[in-house]
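Below sits a lone chain in structure tokens, taken as the form predicted alone.
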Amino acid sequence: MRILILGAAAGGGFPQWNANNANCREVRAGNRNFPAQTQSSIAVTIDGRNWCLCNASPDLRQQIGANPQLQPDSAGPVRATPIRSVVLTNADVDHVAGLLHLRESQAFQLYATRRVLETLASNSVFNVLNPQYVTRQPIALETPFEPLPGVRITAFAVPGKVALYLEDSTQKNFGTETDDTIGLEICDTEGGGRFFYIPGCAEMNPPLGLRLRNAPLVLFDGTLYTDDEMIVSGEGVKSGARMGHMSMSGPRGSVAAFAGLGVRRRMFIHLNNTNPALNVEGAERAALHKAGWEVAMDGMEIVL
């Protein structure tokens, strides 16, 4: 099984179009220590010819252009794509907006929880995905499904929150339900490889820790380095916890939470443009490496 990192950044990408923080200024100045990243998404294949996308980033057209594996075969028909399916982990804009790039009467299967499918159905713009071609398949938690031959995915609930644009301020949990945010266990049914993809997670609770114990690979939410990062930088008023994301550092952060789980390969994905770990030569990136973590980057390919 091959995993292609299409995008490693959080919503807005890196640099974000209207962000003028120190990180984004370094990208625009051409500093090689701050490589640009598109918005979070991965692609998975068994045979290199048929691919499943996990989340559809707003940058999907750019990502397809940067990865020939996802482009039509030059010897193929007039309309063609190796993208056979798309699996959504939530209804966040940075995970669903890319579906609008896939609207040209192209057949593929779209998998999401009923809650996310209802969100798509309630917004008429997603009707551009012609149901004659695009089949919307509901995901049941803890029930395996196969979006590609040889690829088995099991979705499971992770602590999180409803998408920002769906929040209900009259409710204590902002209207969040169990299947608003999910993680994916992705398995190669023939080769035996498996990994976890969890681009959004609010905390490491005991059930999640037990599930991830001794996993060969986890791609995990790396949105913020510190919980108050958005507040300190002046770019927001919400903590990471309020946004539904664990921070990397700190006693309740991801590095500490994974320390005793025995996960063999740990990789952060979905980094916000404020995160100092985006500096490949910075102290924060060095600290993550020392703790046994990698940071995903656009174009990275992993073979299991």
Given for the second form:
Number of protein chains: 2
Amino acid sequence: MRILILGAAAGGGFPQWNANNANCREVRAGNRNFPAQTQSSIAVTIDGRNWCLCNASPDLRQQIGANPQLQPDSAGPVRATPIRSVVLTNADVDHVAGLLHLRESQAFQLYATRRVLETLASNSVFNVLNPQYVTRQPIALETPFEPLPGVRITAFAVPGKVALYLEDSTQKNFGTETDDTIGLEICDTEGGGRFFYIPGCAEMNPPLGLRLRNAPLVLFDGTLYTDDEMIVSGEGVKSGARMGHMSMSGPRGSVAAFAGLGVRRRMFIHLNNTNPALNVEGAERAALHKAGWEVAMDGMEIVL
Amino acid sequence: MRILILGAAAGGGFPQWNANNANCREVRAGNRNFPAQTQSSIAVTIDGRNWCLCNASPDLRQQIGANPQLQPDSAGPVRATPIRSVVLTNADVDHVAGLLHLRESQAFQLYATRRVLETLASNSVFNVLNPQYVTRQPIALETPFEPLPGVRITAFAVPGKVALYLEDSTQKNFGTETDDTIGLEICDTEGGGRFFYIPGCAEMNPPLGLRLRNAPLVLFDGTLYTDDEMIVSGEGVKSGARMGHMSMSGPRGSVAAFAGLGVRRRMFIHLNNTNPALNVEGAERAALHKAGWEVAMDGMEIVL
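We have the form predicted alone; now please give the form predicted in complex with a further copy of the same chain.
Complete assembly follows, chain above in first position.
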């Protein structure tokens, strides 16, 4: 099984259109230690010719342009794609807006929880995905499905929150019991490789720790380095916890939370543009490496 | 007044994600006669520091990345944008999806007809544009408004159709009387420059011809070169007329329709990936030049 990092950044990408923080200024100034990253998505393949996307970022058209593996075969029919399926982990704009790029009557399978499918159904703009071609398949938690021959995925609830645009002051917007935010366990049924993809996670609770124990690879929520990062930089009033993301550092951070889990390969993905670990030569990136973590970058391929 | 071409291609862009026609193959092969183009949008400025976008394409984040004029001032505040306003000409995905890039509590004014605003309002995903920051202003036809100091825009109905995803078998989907598709007359109130922006138009009728007569510049619907282009290429069953776009060539095409209008500068924009005029060295591009037409390209700037 091969994993292609389509986008390593969180919502907004790196740089973010309206952000003028130190990180974003360095990218725009062309500092090679701050390589631009598109928004959160990965692609998975067994044979290199058929791909399953996990999440569809707003940058998907650009990501397809940057990765020839996802482009139509030049010896093939006049309309074609190697993208066979898309699996969504929540209804966040940075995970669903890319569906709007996948129009033009092209067949593929779309997998998401019922709540996420309901959100798509209630937004007519997603009707650009012609139902004659695009089948919307509800995912049930803890029930394996095969979005690609030889790839078996099991979705599970992770502590998280509903998408910002769906927040409702009359309702509970956080919950570990709902299927608003899910993680995916992705297995190669022939080769035996497997990994976890968890781009958003508010908390490492005991059931999640148990599930991840001794996993060969986890791609994990790397939104913020410190919980108050956006408040300190003057860019927002929300902590990581308020946004449904645990931070990399600190006593309740993900580096600490993974310390005893025995996960062989740990990689952060979904980095917010304020995260100092985006600096490939920075102290924070070095500290992560020292703690046994890698940081995903656009275009990276992982063979399992 | 300066006009920046953000995207010269029609919906899907050039190349289109799932298209393997001769044009798209040439772009992907790196043939320099077939430069890639992003999706339909322009930006207008008077002072070079404040910009109004006409349409928000799905590629808007990439377009901002490619055009430093639209990026935050590195000497300015930590969150900022030179984009002051966005004007929509219809609810097509290639004209509205880019609004999803413009989130993160940034203030700007959004102008569209009531019908287009209703479509946005009925799609909760556009709530990422926080109403505390983004004001949605209804445009009335034939009633000038100023989306930027010194820029006066007048919207007018053009023959067109509703967005594909809003088509309804029980309703009339074409019409010259509705405000589903509009054209814009854009005037520099100080400098006196003016031009028309009409990225979608199904037919040149007498009122439109009268309006455009002797205009200094028209940016016009260049979707298809010939009406049956997509049918011939095997990529679709729809003619240009069915899609609400008049073609460049032919007795009822736009080159012929503009012949007697005395428009000083004529430029095609919104080119579909099948259009042979995308080949900058091709016979069709040469024929357009001979007929007095230019073809817009990403990054082009026009000073009026």
